[in-house]
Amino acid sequence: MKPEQFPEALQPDLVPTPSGELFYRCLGCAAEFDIRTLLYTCPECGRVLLIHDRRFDRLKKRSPEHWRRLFDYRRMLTIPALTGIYRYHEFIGPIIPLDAVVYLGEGHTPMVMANAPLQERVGMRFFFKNDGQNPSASFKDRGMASALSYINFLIRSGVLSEVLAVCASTGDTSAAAALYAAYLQPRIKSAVLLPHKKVTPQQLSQPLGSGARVYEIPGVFDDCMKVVEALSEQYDVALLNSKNAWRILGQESYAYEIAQAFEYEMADKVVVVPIGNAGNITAVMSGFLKFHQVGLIDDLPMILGVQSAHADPVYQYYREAETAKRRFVAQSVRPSVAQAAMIGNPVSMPRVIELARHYDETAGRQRVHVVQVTEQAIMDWQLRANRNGHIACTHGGECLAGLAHALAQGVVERQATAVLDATAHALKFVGFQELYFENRFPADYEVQPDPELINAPVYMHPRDLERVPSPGAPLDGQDLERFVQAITSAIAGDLDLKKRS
């Protein structure tokens, strides 16, 4: 539909124009900085930053009902820039003009309700939100659309001319960064750092295919992160990890989409996210808080963060019940099937601490919880999910394992409705499924396959068949007839099929 075909009351607001007054604020010393500078940490104290809008209260001048109708009607617009995460332009990047927005198909991923058998096994109603259906097959595209739209805006404004974008990654970040940078070439080029042999072949192929300069280095993600931090501090490059506060803004769209999908009724909802570098849980909390501030939602949903026992620094921090006694301690991580969450020193931890405190205070009770799950539970629940019609990655399995554990512990109530983050496409992590089915997991993963969950192809070649087809040598006549009948009978016997009467 064209804007002039919409209700008159909405027409002035349907297509947003640049507004607001964004700035960086340090979570350590509260210093504020100009948004037109590429900043990732505070120049004065080194702590991480969040982006704020000095004129945020202008959004409260529109009634909640007006906002809801506006977002619903924007669904019908054919303007590319408003088709993705920038449907929520005023909340994500209000200073960015629409002609600078980069849209590659990200956002508005489907929410798929679990089937009855799986809901019954878990013990409650829940959905998977399939963020693996983003363009590079992971949720990282939300943040990259925001970060690269911002850089594109700076280039178009003459603030920057050419940019080399860099990131450290466990796979998904590099795929997203390389894809969005490739779309904006030649003004933007990308380089990514990966831990050697710690990224799946599927994930490694993505930045290579997008033309990024790919470096593999010894160690784990945390070591890669140290190197790109040094690069961003010493050289003129753009850092695209979640240390970049624009990434957080883009990932807030995940919360906005969930709120809209439930008609903004969030009182009995639980949003389950895996925690790696902690940018995603930060963004989800921030997004719901913004919608709550303007009255779009009346209640804040429970946020349930999940970590593997092999990489659980956030869980360990919140294990201490007394706030004053909590101390964050970075970890040396162990191998995990939740590979993107195998991070022992998440850069967004200060954001988590600040936003979780604010979230609970706003809700008037504890609404942010973190649980720990085993590697065994992650793999078992991932396979169960996919056997019930989902395309959950290992991180989706981590979320489902966390929900089942939280339900058993009484953290989550059975009458609630949960939304689980399947952060990437299952095919990115198919190697772990193969290890499970073939019982080849290295001992340090601590995963033993459940025989009921193992699946393998069955090779059908009846011994009494003398001739079988092969490439370039097909069968015909009686040989083909005997082959078809023999294979048909063998399969029917294996499946215990009954012949038609």
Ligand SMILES: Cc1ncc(COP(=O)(O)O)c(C=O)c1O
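Take the two forms, superpose them, and find the largest set of C-alpha atoms that agree within 1.5 Å; that set is the rigid core. Positions refer to the first chain, counted from 1. Keep in mind it's a predicted model, so treat the numbers as computed, not measured. Compared with the form predicted in complex with this ligand:
- A displacement of less than 2 angstroms separates the C-alpha positions of residue 23 between these two forms, with the rigid core held in common.
- Comparing the forms between these two forms, the C-alpha position of residue 475 differs by 2 angstroms or more, with the core used for superposition.
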Given for the second form:
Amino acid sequence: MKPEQFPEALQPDLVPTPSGELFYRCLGCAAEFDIRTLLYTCPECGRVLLIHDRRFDRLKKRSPEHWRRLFDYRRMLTIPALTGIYRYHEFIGPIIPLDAVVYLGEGHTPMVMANAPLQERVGMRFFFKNDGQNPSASFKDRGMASALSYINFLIRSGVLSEVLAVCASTGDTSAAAALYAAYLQPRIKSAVLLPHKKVTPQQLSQPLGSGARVYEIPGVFDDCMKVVEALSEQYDVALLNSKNAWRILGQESYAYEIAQAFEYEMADKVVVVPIGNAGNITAVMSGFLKFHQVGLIDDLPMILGVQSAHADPVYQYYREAETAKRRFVAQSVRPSVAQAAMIGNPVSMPRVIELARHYDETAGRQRVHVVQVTEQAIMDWQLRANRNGHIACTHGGECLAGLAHALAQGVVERQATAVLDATAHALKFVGFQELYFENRFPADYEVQPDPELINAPVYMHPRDLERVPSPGAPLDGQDLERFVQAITSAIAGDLDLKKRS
Ligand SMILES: Cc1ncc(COP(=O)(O)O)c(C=O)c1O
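Now that you have shown the form predicted alone, what about the form predicted in complex with this ligand?
First the chain shown before, then all remaining chains and molecules of the complex.
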């Protein structure tokens, strides 16, 4: 069904917002800028920007019931442009016409409830929302779908003819950027900067496979970020890091989906996110605030940000209870299993400070908390989660470690229900699982395996057999029969199986 065939009551507000209605606003000096320019920081004071909708109030003219019905209705449709994050089109870049929307299967990731043993172990009801089930296997696809739809729109409207998209990355941003750029080639090409040996082989393979130009840089993410910032200041390139406010808009869909999944009942909910460059927590707060503003949710959920003790500048900032005394200090990071969040100078810190203050004020109490966890706790909880049927990456493990810690500290109440952001697929970070299982963590990670969580393959090699299969020389006849029987008996013995009577 086409949008124009929707029942009248569900007609979407898809009239592209006239330019000028959507604009960038500087978080420092409140200067406003034309949305049709590629802009990442304020040309006047150099601080980060957020996108505002001058006509946001028009969204309040439609009742919360209207929005609920519209979103539920779109859930049943198969129009690609309304299938992903743009189910919430009016809230995510309403200037982008549907035919410029890029949809690669992102969004609407499953929320998987923890089983009874895991809930019991943690002490409360919770879900993992598996953002590793996005096309490039991380939550970054949400923001990338938005940023690339916007660039596609600029190309289609003749503002740009071709674009080189660049980003610095701890692995996942580059995978997502390269994937979406590849879909839009040849008009859009991508180049990504990675800290040498600080992304996993799986992550490195992604931009390479998508055809991006990949540069490895000595140092950490923060160093790569400085280079792409210089590139975007001095050359005609599109910056795809979350400094780009379009990324934040797309990532707000994570909050919208959670609200819709809980039928907009958010009073007793806790949303747990790992913090690195702080784009994700910015987007999640911003998304819930917008739904609250239009009356779609009556209560703001608690936001629990989690950082490893090896990269915790945001935690250190909020550790100071008195707002006036808080000072942000950029950090040197230490190696962390939550490697994609190993960032000492988060680009979105000013956004976090601004939005967390607004969030708490709107809620009328402290609703944003940041906790710190150990590397050990991250690994243990990640592996424990996955032993109970999840596919959490180390950052998902970080969320679970943070939830358990916050519960023990009394920050989170047992009666609440939590949603944990499993930001990437476990398979992207299997190297850390291997280090744990083989007890080979370098000392600076400070991780000792819990024997209960270790697992290793059992190699079956029946020594009394003369011949065993080797590549290129298959067994047959009696050799094969004896081999199969010997292995079968050995496995039955190992598993203590009862023989069929
Ligand atoms: C898997 C994963 N989790 C968490 C983060 C941290 O998110 P943010 O940088 O938006 O705080 C990242 C960022 O690179 C990531 O790739």
